[in-house]
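Shown here is one chain on its own, the form predicted alone, set out as C-alpha cells.
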Amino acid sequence: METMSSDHYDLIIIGGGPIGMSLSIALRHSGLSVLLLEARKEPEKNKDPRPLAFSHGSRLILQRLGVWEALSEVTPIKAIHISNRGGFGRTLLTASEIDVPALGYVILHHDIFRVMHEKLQDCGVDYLTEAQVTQLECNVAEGQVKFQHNGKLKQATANLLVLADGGRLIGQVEEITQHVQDYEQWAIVSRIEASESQCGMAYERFTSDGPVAMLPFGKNFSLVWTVSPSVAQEILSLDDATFLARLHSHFGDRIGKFTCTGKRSGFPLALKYATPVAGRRVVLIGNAAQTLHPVAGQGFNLGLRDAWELSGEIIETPSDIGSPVMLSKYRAKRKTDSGGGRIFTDSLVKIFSNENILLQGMRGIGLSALDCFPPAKRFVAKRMMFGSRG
C-alpha cells in the first residue's frame, strides 16, 4: 500500500459520532485546523434505532451549536415517574417544579447523527468517513495517527488527539488505563404503542432484574428494558404478541395495554471509564472517557458536556492546544461531573437491581421521602439536567 506524507493539524478527532461531531462544530469559528476521522459510512446508511434522552442542559448546548432547530422529531419529557416493582413508594419529578420547559427530550440516535453530519459541511473541517485508525502514538511535541482510507494507509499529526471512538484505541495510550465492570445485563430497545397515548411522562421502573424505562416518543413510547443476558436472547426471539404480554406483566398497567411493537434490538451493558482522561497530547471524551448504564439517561449528556467544555479550553488558549497545562485544566474541570455521573448511575444499578428484602424497604422509604421533599427533588432534577455541578 502507498503511504502518503504526513499532514499536520491543530486537532485530530478520532470518532465521528455525535460527540466527536459536536466538538468539531463547536470549533467552527475558531480558525483552527481540524481533522475528523469516522470509521463508519455516511449516516443515512447507518440508521441507529436507539433512543437518546437529552437533558435540558444538553438542549442548551445543541442550541448554541445550531443543531437543535434542525432535529426532525423531538419529544419533550414533562415529568418522570419513578417506582419500584414489588414495593411501595414512588417519586414524581416535573418540569414545572424546576421552572424549565421540559426535564429532557427524546430523539433517535440517527436523527442527531444526520443533522450534525449536515452541519459539518459548513464548518471547514476535514471530515473523512470509512477512515479506520489502526495506530496512534503520542510524545511531548505532538500526536500521530495512521489510518486506512480508500485502500491506502495514511497518516497525520496534530497538537492534540481527541479519542471520541468509544474507547477502542485506549490500549495504545500508555498513560491511560481503562476500567471495566460487566453489569451482566443487556438492554432491549424498541418502539412501543399502548392503548393510552403518551402525555409527556417518562417512566423509570426499577426491578430486581434491572430498570425498565418507557420514554415518550411521538405519540407512543420508546422502551429500554434491562434484563439478564440469557433472558435478553429469549426476549429477542419472542413473537410480537408474546413479547408485549411479557412486557405488560413486567411493567404494569400505567399506560394501558401494549398494542404494537417495532423492531427489537439488544446490547450488553457495562461500566467503562478511563483514568486519567488525558495524557501526553491526547484526551478522551464521551464513551471513550466513560460508558455508563442507561439508567437515568446520563451517558450522552455527560459526553456532550465533555465536548463542550473541551472546546472552551481549546478556544480560550488556541496557542497552547494539547499542552500539559491545558489538559490539566480540562481534567480538573471535568472531574466532579464525570465522577459524580459515574457514581450516581452505578449506585442506582446496585441499590435497585437486587432482591435484598432490607434494601427493598429502604428503597420504598427513600422514594416516598424524596417525593415529599421538594428541595431534594429540585436537587436531583438539576443534576440530571446539568450534571453533578448542577
Ligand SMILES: Cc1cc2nc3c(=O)[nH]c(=O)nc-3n(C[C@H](O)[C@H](O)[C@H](O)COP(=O)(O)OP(=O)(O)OC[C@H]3O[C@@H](n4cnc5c(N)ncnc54)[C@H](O)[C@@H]3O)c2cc1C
Given for the second form:
Amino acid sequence: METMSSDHYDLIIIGGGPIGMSLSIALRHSGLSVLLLEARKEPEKNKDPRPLAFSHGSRLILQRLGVWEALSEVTPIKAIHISNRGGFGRTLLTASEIDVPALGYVILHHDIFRVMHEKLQDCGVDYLTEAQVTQLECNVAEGQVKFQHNGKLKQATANLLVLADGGRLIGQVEEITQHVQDYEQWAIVSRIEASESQCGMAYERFTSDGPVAMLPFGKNFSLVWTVSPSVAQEILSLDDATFLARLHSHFGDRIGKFTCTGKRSGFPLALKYATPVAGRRVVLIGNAAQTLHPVAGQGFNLGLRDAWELSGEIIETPSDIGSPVMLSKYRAKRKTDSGGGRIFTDSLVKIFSNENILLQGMRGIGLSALDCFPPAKRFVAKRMMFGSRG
Ligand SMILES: Cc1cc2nc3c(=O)[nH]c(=O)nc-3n(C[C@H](O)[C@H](O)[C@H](O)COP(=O)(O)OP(=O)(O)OC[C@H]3O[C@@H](n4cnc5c(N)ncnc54)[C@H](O)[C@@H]3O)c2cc1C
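The form predicted together with the ligand is what I need now, so please give it after the form predicted alone.
Shown next: the complete complex, the earlier chain at its head.
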C-alpha cells in the first residue's frame, strides 16, 4: 500500500479568514516554517458583504502587519450615538473625549480578505487556497492534518496546529468543548443610502426585537439589523421600497429618508465559545475560540488580539512552539480579554433585547447616567477599543 508523504512545519494554521491570515502575516519575519490552509477560493470570487467595524486598537495592529495602508475604503467613526427605542435615555461617545483620531473604522470584510491575500504572496508562508482540512489528530509530540487539495488527499504535521476555521473542526479535538447558545436572531446586512450624508456618526439603537446599527461607510451607511429568524426571511424577500419603508419606521428619522439599498444578506447569530482554548499541540483563535453577537462589534477585534498575542508568544520562544508551557502562558494572557468581551457582548444582547418594562426603564437610566459621567464613558469607550487592556 502506498503511504502518503508528509511535510513537517513549525506551525499549521487551519482557516485563512481574516484572523488566520493575520497570524500568518504577523509571523512573516520569524524565520519559522508556516503552512496556511484555506478552504475557499481566491477572495475576489467570494465577496463577503459584512461590514467590519474595528477599533482604534485594531488599527494599530493592522498598521504593524502592513495591511492598514492597502485597504481601499476605510471610514472613520468619530462618534457613537447609542439610544433605546420606545424609551428615554441616550448617550454619545466621541473620539475627542478620549483623545484618539477616531473611535473606530468601518471596512468591508472582503476588502481585508483581498489585502491580506495579496500580502501573503510574499510572506514566506506556504499558503494554499481550495485546501479543505478533513481530519486532525494531536499527540504530545505533534499535530497532524489531512486535507484535500487539487483533487488529492494530502497530509502534514507541525509542532502546533492553530484552528482559525471559525470553529467548524472543534469536534475533532477531544480535550476541547464548544458551548453554543442560539440567540434566535439573525443579522440582516446591507448598504443604505439616506437623504443625509454620513458625518462620521455610528448609530446603535436598541429595540426589544434586537439592536440595529447604522455604521458610516463611504458617503452612506452600512446596516446591521438584528431580527427574529422568521422576520429575517420576510425582510430578505421584500422589494427594496417596502424594505426601506420598514427600516425607516424601525430606525426613525435621524438620518433623513432612506433612498436606496444594496443587496441584502442574512447571518444566523449564536454565541459559541470553546473551553479550554488550547489542548495538546493545538490552539484556537478568532471565531474558533469565540463567536460573538455583532452588537458591540467586538468579534474581529478580539480575534485580531488573539492572533497578535499568539504570534508574540511564538516569536519569543521559537524553540518551545506548541509546548504545554507556551500554550498555558498564551491561555493565561487571553483569558480576561476574551472572557470579558464575551460577557460584555452577551449582557448587552440580553439586557437590551428584552421587553420587560422594568428593564426598559433601567436601560434608559443607565444610558442617561453614562452620558452624565465622563469617566464611565471613557471606560466603556476604551474597553471597546482595546479590550481588557483598555
Ligand atoms: C453580520 C456580522 C457583522 C459583524 N460585524 C462585526 C464588526 O462590526 N466588528 C467586529 O469586530 N466583528 C464583526 N463581526 C464578527 C467578524 O466577522 C468575525 O469575528 C471574523 O470574521 C472572524 O474571523 P475568523 O478568521 O476567526 O473566522 P472566519 O471569518 O469564519 O474564517 C474562517 C475561515 O476558515 C475557513 N475554513 C473553515 N473550515 C475549514 C477547513 N475545514 N479547512 C480549511 N479552511 C477552513 C473558512 O473558509 C474561512 O475562510 C460580524 C459578524 C457578523 C456575522
